[in-house]
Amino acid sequence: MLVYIDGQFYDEKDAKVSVFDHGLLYGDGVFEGVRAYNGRVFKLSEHIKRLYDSAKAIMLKVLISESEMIESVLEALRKNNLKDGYIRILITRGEGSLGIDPITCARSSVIIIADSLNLYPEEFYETGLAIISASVRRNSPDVVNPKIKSLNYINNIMAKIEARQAGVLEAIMLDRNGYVCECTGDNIFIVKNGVIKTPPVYLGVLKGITRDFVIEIARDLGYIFQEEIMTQYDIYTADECFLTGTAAEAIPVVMADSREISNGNVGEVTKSIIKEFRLRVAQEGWEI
């Protein structure tokens, strides 16, 4: 595998950053995850725009343009002969001192890794996931805004650890008032009485690119969609539940906190969303 670092490609064994990089020392940086399907990169422009927005929010200067970043992503896929895969783009603050002050970092650094990824085993797309509610609360917008995809993911990681300790793969994260925000790496949707619902972004929810795409699919398929504040009760009593994310795509949930959702089977609305999602991603996107 060849890894892009600041304009050059290195064999993965030689792809290195300084131990003084503030991305490593303090999680000072931002990232995006992008998917390629069938020789096309899905929603690449949207991911790059969000990446640069995240960088702007933390006053991190990116030394290449958005168009150069797009071309570098495509070249990383070409260099690795990947037509289907996952691309991780990182912008770090760069090498600096051991102090926290970012002014000591002379220049930012861009890293692009293109590889294969299967976040969840394929059988879970057929049978559904079990999830729990984590005790770790989601960062609120007045702490670290979840809209910033920063390299510091310890909030999500702590919730993921809880999920693993409970023997499941994912966890619901609540805000400080007990409202459902999202999962550790995915947005969450429910279906109730034929209406598809998801928490509003103002609660401290990442405005996921896959989330928005699924909302578009839902409307195109004729479903009613609503953003709505919800609690664990709404998850437990839903007719269906599913998660969305770049790596996860769209995946059903059939149990939450040991409570079966409806009859414990994957629902028809969820199946239709997944089917349409897979049809579209194979046909849309930037050609490699």
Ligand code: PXG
The other form holds:
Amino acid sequence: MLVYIDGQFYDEKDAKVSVFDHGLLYGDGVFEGVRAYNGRVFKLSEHIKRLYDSAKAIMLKVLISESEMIESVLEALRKNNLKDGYIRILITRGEGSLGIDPITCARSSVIIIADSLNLYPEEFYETGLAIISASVRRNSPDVVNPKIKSLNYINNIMAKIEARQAGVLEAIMLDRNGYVCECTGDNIFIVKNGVIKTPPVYLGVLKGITRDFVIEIARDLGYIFQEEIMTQYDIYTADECFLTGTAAEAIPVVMADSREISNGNVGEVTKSIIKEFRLRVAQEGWEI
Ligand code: PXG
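Could you give the coordinates for the form predicted together with the ligand, as opposed to the form predicted on its own above?
Next comes the full complex, and the chain you just saw is listed first.
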């Protein structure tokens, strides 16, 4: 596998960063995860826009333009002969001295890793996931705004550990008032009385590109959609539940905190969204 670092491609064993990179020392940087399906990169410009917005929010100057970034992502896929895959883009503050102050970091770094992806096992797309709610809360928008895809995912990682300890693969993260935000790497949706709902972004949720895409699909399929504040009660008593993310795509949830959602089977609305999702991702996107 060849990895892009600051304009050059390196064999994966030689693709290394300095131990003085503030991305490593402080989680000082931002990232994106992007997917390629069937020789096309899905929603590439949306991901790049969000990446540069994340960088702007933390005052991180990216040394290449958005169009150079797009071309480098496509090049990384070509160099690795990938038609389907997952692309991780990182921008780190770069090498500096020990000490928080980013002024010591002369140049930010761009890293692009194009690889294949371990999805959730395929069976869960058929039978649905069980999830728990984590005790660790999602970052508040007045602290590290979840809209920023920062390299610091400690809260989410701790929530993931709780999920693993409970024997499941994902965890719901609540905000500081106990409202449902999202999962550790996915947005959450419910279906109740025919209406598709997801928590509003202002609560402190990543504005997922898959979330936006699923909202578009839901409307095109004629469903009523609304953003709505929700609690664990609303998840437990929902008719259906599913998660969305670049890595997860759209995946059903059938159990939350040991309560079966509805009768514990994957719902019809969820099935229709997943079906349409798969149809569309294979057709649209930037050609590699
Ligand atoms: N919420 C959070 C907190 C995320 O990190 C999503 C929602 C979904 O957003 P998109 O734009 O992808 O629809 C994400 C992104 C992983 C992994 O290993 C997942 C993400 C990021 C990094 C790693 O599962 N998901």
